[in-house]
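Taking the form predicted on its own, here's one chain by itself in structure tokens.
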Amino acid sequence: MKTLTYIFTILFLSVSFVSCSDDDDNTPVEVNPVEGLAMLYKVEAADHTVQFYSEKQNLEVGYNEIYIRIKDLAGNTYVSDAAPSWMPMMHMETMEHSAPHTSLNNTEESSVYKGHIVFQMPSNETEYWDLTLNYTLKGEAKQEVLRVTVAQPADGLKKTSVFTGSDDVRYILAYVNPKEPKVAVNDMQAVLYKMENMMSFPVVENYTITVDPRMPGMGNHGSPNNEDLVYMPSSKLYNGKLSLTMTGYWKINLKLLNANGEVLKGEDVTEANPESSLYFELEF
């Protein structure tokens, strides 16, 4: 009898253990929608906060993806219907101007808004950038003006060009991807804007950007299977292929052609001309 009682006790404990394990397996796992991003700024208001995130550790001259969340402190929840809009502004000693930027849109996580800004110049002691953010919270219009610091890229490499084309139009061309280049044929992306005036920077559509990567330290050799960047209306980015056959320093020589195939900026790389006047730099 004692033996049977012992066996039933073991079975009861085993079933209880399995049941508890099943409950644990079904516990929902909370996903952090900004995991891996750095929170660069946090604006604290009386009843809410506004948080600014980036993949980088600080804002830099060039292309910057920025993520924004607005937290309602009363409910301890993040707001998904804030309809935010923003305006970057550079305050110089003698003038003010904005920068190319997109609208802010909800991501797959609706309480996270995303957009990008292409800063053309860094901040310094007397000249600075700020972001004016407009949004709604519980039906009430809000505005925050945040002074931000924009630095030169930490690697010192050129990934943004501001230039006047042969058509006398001022352009801003910025590198987007690959963020982590590999020895392979990489998907490449860039953005192209023109400066309509000090406040307006429309996207340039249907141009072509030729790609000719070279290694100046290795006899200026090139690589096969590159594809020119062409405009994609769905993303408003220029997409192409960048072939990198080894690690090291690469100069990505570029040429900008308008819709008629006329060269607006840049030159072919030849023995007499080792580099284009329009280029990006990579080192990995």
Second form
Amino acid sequence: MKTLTYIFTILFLSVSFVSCSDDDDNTPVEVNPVEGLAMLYKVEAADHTVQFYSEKQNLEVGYNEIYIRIKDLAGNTYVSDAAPSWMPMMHMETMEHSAPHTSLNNTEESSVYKGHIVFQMPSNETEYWDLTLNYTLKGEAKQEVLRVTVAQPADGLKKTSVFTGSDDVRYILAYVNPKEPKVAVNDMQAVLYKMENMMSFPVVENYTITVDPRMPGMGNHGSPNNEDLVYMPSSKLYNGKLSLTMTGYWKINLKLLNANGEVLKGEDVTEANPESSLYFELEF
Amino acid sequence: MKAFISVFPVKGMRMGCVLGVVLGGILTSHVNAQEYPADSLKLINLNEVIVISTAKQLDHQKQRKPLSTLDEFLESSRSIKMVKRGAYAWEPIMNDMASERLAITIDGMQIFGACTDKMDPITSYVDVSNLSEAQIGSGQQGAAFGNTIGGGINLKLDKSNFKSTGWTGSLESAFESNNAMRVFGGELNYSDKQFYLNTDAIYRKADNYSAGGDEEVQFSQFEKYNFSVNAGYKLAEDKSVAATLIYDEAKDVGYPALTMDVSLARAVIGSVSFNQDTLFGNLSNWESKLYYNTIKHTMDDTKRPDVPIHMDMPGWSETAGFYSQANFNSAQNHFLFKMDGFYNKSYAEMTMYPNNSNEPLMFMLTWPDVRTKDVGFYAEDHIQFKKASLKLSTRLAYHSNTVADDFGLNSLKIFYPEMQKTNTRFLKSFSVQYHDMWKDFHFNTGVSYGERAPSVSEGYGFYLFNSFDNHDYIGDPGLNTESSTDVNLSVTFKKPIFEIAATANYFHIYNYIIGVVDSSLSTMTIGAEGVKIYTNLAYAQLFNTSLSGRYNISNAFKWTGQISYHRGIDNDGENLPLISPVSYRSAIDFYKNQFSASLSVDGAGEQTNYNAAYGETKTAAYATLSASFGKRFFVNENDLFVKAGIENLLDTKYSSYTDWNNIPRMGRNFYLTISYSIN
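Hand over the structure of the form predicted in complex with the partner chain; the form predicted on its own is what we had up.
Then the entire complex follows, led off by the chain already shown.
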């Protein structure tokens, strides 16, 4: 009799165990759309909040991917029809200017909007950046102006170049990928803008950026099978390949060529000329 | 012949039939009847056996320098030359081919060095004190030990083998003047009909040596310990088990010809084996062994002044393997069947410390954790005729390499984007050796075909610096299998007091693997001239010939002499690197009333066929003179053996073609060895 009780107990337990795991399988996994991102700013309005996220802990000089969410406090939901637009602005003592940026677009998660801004300079006590955000909420146009802090990259490495080309045009070139370089052939991406005026920074299309990574700490050796960065209309990014044969400090020497193949900035690396005037720096 | 054919799978069978027909033709022309002793079959089995064994057989008189390093023992062989990067851990080359083309085993165990710069050939992980002999087989004669092109060397461990000797022991010590090398060793053995135990320990420590003219060669010191234990137990009259363990550690080893030294080279080598006299009634001497060895090797440049960048380069090699073999004898046929296999892990890394300490460390994998699996089947048959004999052998092996480390795989994909993680090959080897006698002449001739897979460095090396030609080397995982067809011929005229032998062999190597400059690539090593990629040349040709003689002047005096000539060219007729010029040696040995003495000369002609593209320069001719004196005493039924000698008597400053970067060899050197053996 006792044995039977045991058997029943075990049967009961195993059935409940099996059914429990069935339940687990059916429960949809809640995905946090901003998982892994840091919330940099939160603007609190009367009935809603605007949240700014980034992969980095703060905004930096260079390429910044920024994610925005608007939370409707009444329904405790995130809105997906806010159609936001933004305008970064640097307020210097003598002048004001904007920065290259994309429009804000819905991501896969429709309530998260994403875009990027390339800040050309850091803010300080007297000179500051702000972001003007326009959006609609329940059919009503809203505007928020957010003062943001832009720091120099904490690692002190150069990943943004603002320069005047030999065609007398001012360009802004910023490093995008790889974010986590590997000893491998990495997919490399960069963005290239030109400065039309203080407020307008159109994307430069169909130029070429040559890539020559070097290790100055080891006789300035290079690496094989790099591919020049070329423009991808779909992403509006310049894509190429970056080979890194070991970890450490790398200087990515670059040359900017226009659509006719004329060099606008940068030089070949030779024995006599160990680096180009146009470059990025990497450490990993 | 039928029995031989049946052991081949389909592919080999065709080859076997063809060979059978060809040889049948040759054999019919020899019908002279003369009894041929069975044990001299060994003549064509192995080209050479170097007896190393120390106290037990009291063979000291035969060795000019009893406690010399294993490197020196191997160098005394007719067929082996040693590449020297310093005073220690020389790399054997045979038929002008080095490690990757040779099968080098210790007691049948596959062991692979852990150094990407070949600073630790596996011969450096044993010591003469625990070896009985080095079995040397040229070309496919070495295929019993593994896949090979150039030949095989098996270092046989010393074992008591159930002889009823009871307790024996010996103490040994040696001193050399040139590098103040101190050697202390001892062994203690017990053996009876049921059980044996051999233990052995040796310690060597040497300071820098001086080249001729008393010029000190910096960073040529070394220190080494070796311990070994082996034991056997008889389970029954026809069954026994045995186990061996070797621990070898070298520390503070200088490599004056290289930019780095070695702070640690350590091997642990172990095996267990089972022996049975008969199996299924027909097979005899059934021996099966399981083994494992692990090697750690650490290159180190902390003691070198003015390194452009400090780096650490540790490497690891681990091998597990087995073999099982048995003989099958009939009236005419003597078969040996062997199954063997191993699994090796080779991993090496390199960390460079930037001069600017704010920058991160530079790190890469130079061997990307390559896992090599190899399973082979070997069979040979000695067929005995009235006065001639024939040996047929084959090895068929499955060989695969897998890159297990993703970091390493991605690194290699920089060069080879399409490369696969795993690469498998099927390796084949066939050989026919024929021996015949006519009056006092012995003829040996053979034809063989063999294949080998690229070594870990050749297939997967990542920026391995070669200081010889000052290039960084990169492996190619897509290399073709290297294959070789070789023919050999030797004629010996033998009388009791007189013997002369002429030998020659020729290797035609297809898909010869060698580094070829790729000028589009940027060097990694500071100061390197360029980058070479391991590449298959269409073919290369190697020709080796030697003439050797012996003359017993009287019962006490014996003269020996040898001269050899080698030639190696690639498919463009360019010289291959590390090919011996004309070299010679000659000696007069005296032995009478437990007293021995010898006077020998060693030399080489000018190296005219060198190749500057491989970093070679013309090596000048040289000759050195050495002498030794020994005496055996009996003390209370025990043996005391004393031997003294002098090497490079004239203190000549010289280097040979195998001396890495022409590092000069040792100048005048006095040595003294004392052995006391308790019977």
